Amino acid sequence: MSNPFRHDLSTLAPAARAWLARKPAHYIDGAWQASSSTLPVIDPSSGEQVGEIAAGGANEVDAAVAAANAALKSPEWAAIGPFARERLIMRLVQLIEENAAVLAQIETVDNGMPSWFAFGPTIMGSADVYRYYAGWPTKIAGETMVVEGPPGAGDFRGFTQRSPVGVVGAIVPWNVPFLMAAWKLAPALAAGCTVVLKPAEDTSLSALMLASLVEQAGFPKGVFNVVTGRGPEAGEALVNHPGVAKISFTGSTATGRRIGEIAGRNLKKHTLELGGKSPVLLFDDARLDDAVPGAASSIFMNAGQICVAGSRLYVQGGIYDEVVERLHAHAASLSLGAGLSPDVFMGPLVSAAQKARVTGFLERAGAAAGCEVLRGAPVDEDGGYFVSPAIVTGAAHDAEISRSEVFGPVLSVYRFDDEDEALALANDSDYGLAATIWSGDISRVMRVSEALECGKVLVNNGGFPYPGLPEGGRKSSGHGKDLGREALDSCLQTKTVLIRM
């Protein structure tokens, strides 16, 4: 009998099995470059090695950046025009959709996410990101204006030009790797930039398959390059490289601060989407039949490994006990197991290190005075990186579990009395990525949404990213935006031209 907490790799499509068996290589200047240094690919459901990736460093990054800079100036890319860029991106969309099932399997085995999440929000959601940005190349334009010059100097006209910023160094995390790559790559390609992508060492397989699809789509060599490896070697080299014009990073606040320091010293453009400790405000006029599963989904989806996960739930006093009881029952009802099963809602965490981090938070919270840890559906503790969903009650607002990003299926629940207290508690955080309001009072919704110190507010829904709406945070959650027009603008530079007639 098969173990529901272990992936049965024999069920994979032949193409997915082939990707697991591929020899480690980087994708640089339109070619696969083999590597003698490797890192293991670990299946989070079992903790067992299922493949290898190349372990690159400064030499590989240097070659990739050189290729990207050459492509940036080549007529095959620089002179093809906006319609051709649109057609190339749309061809990539078509290839992603045609290969979505295989991409989803690769993402599930590499990351541990459930197959439904890999296929829908991740792979098909990524196709929508590329589709949205495919429409932008023909819309990029400067401005023209009449200029009043100095007296007697003559007539002048002025206009601005928009051009690609240059080579974009993209560094993406392990939680939703294919989608995060789309957030970086799509606006850069639409703007006419070239890209060097450094995926997380824990989840690099889908980035490599993406390179294969970019190649099939017909992009010129060097436009898109992938260097796999560890952050201190490959990532550090990419951030420090003088040939990179912009860094786009999603990941931890600590790493983001270091990247910001390096980029600032080198006067390099940078966009940072960092950690979160997002509050959820549940008022007593909310529909609990919607709010409770919505709040639970916000933190338990993808095992809590989502930047905007609602990890702090504030509940108005009169409904607090009922909400906690409902949440506990919901957590106990969740289907947990290996992600390839179509019936699984929540899979394992991505790595042994992440499991140890999350369980450490829970153990310390459970030992704290006044805290109670309520556990959801049981998991197989042997081998894989599973953690049962947890609800923490009674924690102080200055406790570690209340202040730090856990990045796991851990929901801390607190009581509040009125709107002013709810807002004060929600904003009392170093982070400012997202927030959620559950309320039937539209006046309250408008007041609270305006007062919340964050980059995104969800109202009466669990939320999802939409390509046309920007994503990004405030405070220790970073600066700059992914998605929307803002992401495109960050990949462009503006030049002013002043003409005497």
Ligand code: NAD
The other form holds:
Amino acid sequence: MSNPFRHDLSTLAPAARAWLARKPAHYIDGAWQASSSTLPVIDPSSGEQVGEIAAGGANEVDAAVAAANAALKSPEWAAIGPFARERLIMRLVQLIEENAAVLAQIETVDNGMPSWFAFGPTIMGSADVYRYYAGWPTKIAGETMVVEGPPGAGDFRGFTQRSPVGVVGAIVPWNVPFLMAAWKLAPALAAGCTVVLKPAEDTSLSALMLASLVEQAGFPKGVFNVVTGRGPEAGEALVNHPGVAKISFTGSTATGRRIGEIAGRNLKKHTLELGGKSPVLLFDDARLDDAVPGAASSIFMNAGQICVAGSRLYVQGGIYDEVVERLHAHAASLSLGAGLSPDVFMGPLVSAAQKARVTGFLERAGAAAGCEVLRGAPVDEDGGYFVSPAIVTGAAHDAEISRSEVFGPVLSVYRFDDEDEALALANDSDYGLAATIWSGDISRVMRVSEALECGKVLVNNGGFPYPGLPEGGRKSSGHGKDLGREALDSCLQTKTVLIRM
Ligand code: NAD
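Beyond the form predicted alone, can we have the form predicted in complex with the ligand?
So here's everything in the complex, that chain up top.
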């Protein structure tokens, strides 16, 4: 019998196997550029190498940025109309949907995410992001106004023009690779920009598949380029490059801080979508049958490797014991294993480093006085990068486990007495990405959602990103927005024209 904690790669579609076997290459100026410098592709369910990607640096970034700047001014891209841009993006949507099963398999083997999450929220969710932005090129417009000039100076009109900001350098993390790339690429294409994407070194395969689909969709060469490689080399070369007008970054707060410093020095536009430590407030007037599975899936989905994961759960005193008991039973009932199986809810973490990081947090939390770590369904500790779901109770609010982003299946639970205390605890964090309220009292929901210091509030649901609604944080969770009109605006620049009649 096959091991349920190991992917059986013989079950992959032939096209997915072909992607694993491909020679390492960047995608620059509409062509595959082979590289002798490589990084391994590791299957997180086994820890074994299943492929190779190219390890690029300043030279490859230079070539990609040059191609993107040439494409930005080329008649094939700069001179086409908004309907043509819409048609190209919609053709890409169609190709993503046609190739969704293979894309999902690649994402599962590369990242470890389970099939259901890879196919639905990740690949089909990305298709919706492109579909949403396909509607924008025909709606980009400036404003015209009557201007009152200085006395006697004449009659004036003023208007604004909107144009693409230029080459966008997109840098994305490994947790939901194809979707994060969509959040960057879709608004940039809709705005008429060109893009150089640097995917995360642990999960670059789906970005390379995306390049192939962009080519098949008929986008002109140089509009989309992918340089794979390590962050400090390929990523930093992109941030430093004078030919890049805007950096759109998603990743950790530490890397975001560094990118912000470099971009600030170069006066380069940048948006930073960073880490989170998002609170979930569970009041005693909530429906527990919805709230407990909702709170659990918020942290255990994709093994907690979700930026908006609800990692701090605050429970009103009277229902605290019941909620902890139910959560523990829920965590114990989750099906864990290698994600190619359709029955698996939670797969392994992405890498050995991430597993070591998460288990380190749990060991240090477990050693603290008064702190208890309850474990969920057991995992095969020897194979791959699995970590059993964990519920931490009794942690001090200033403890490491309460303040640091773990980015794993670890939920810390705290008790509160009243609304004021719940709010104070929720806002007592360096981060400000998202928050969730579970309550049946609409007035409380309004009060609390207004007072929460974060970029997104979910009410009585576990949440999902909707392409029309902006995502992005406050405080150490960064600035600027992905998705919605705001992401489109961040890829456009405005020029004012003042005319004397
Ligand atoms: P990371 O910061 O280590 O890496 C992110 C990307 O930056 C990778 O592509 C990496 O190669 C690159 N990079 C690393 N060092 C660089 C440098 N010096 N210059 C330029 N690029 C560099 O983050 P990660 O561990 O891959 O991702 C997990 C983090 O992403 C978590 O903190 C998570 O919360 C965050 N995240 C945030 C959002 C959001 O919308 N706010 C969404 C998803 C993930």
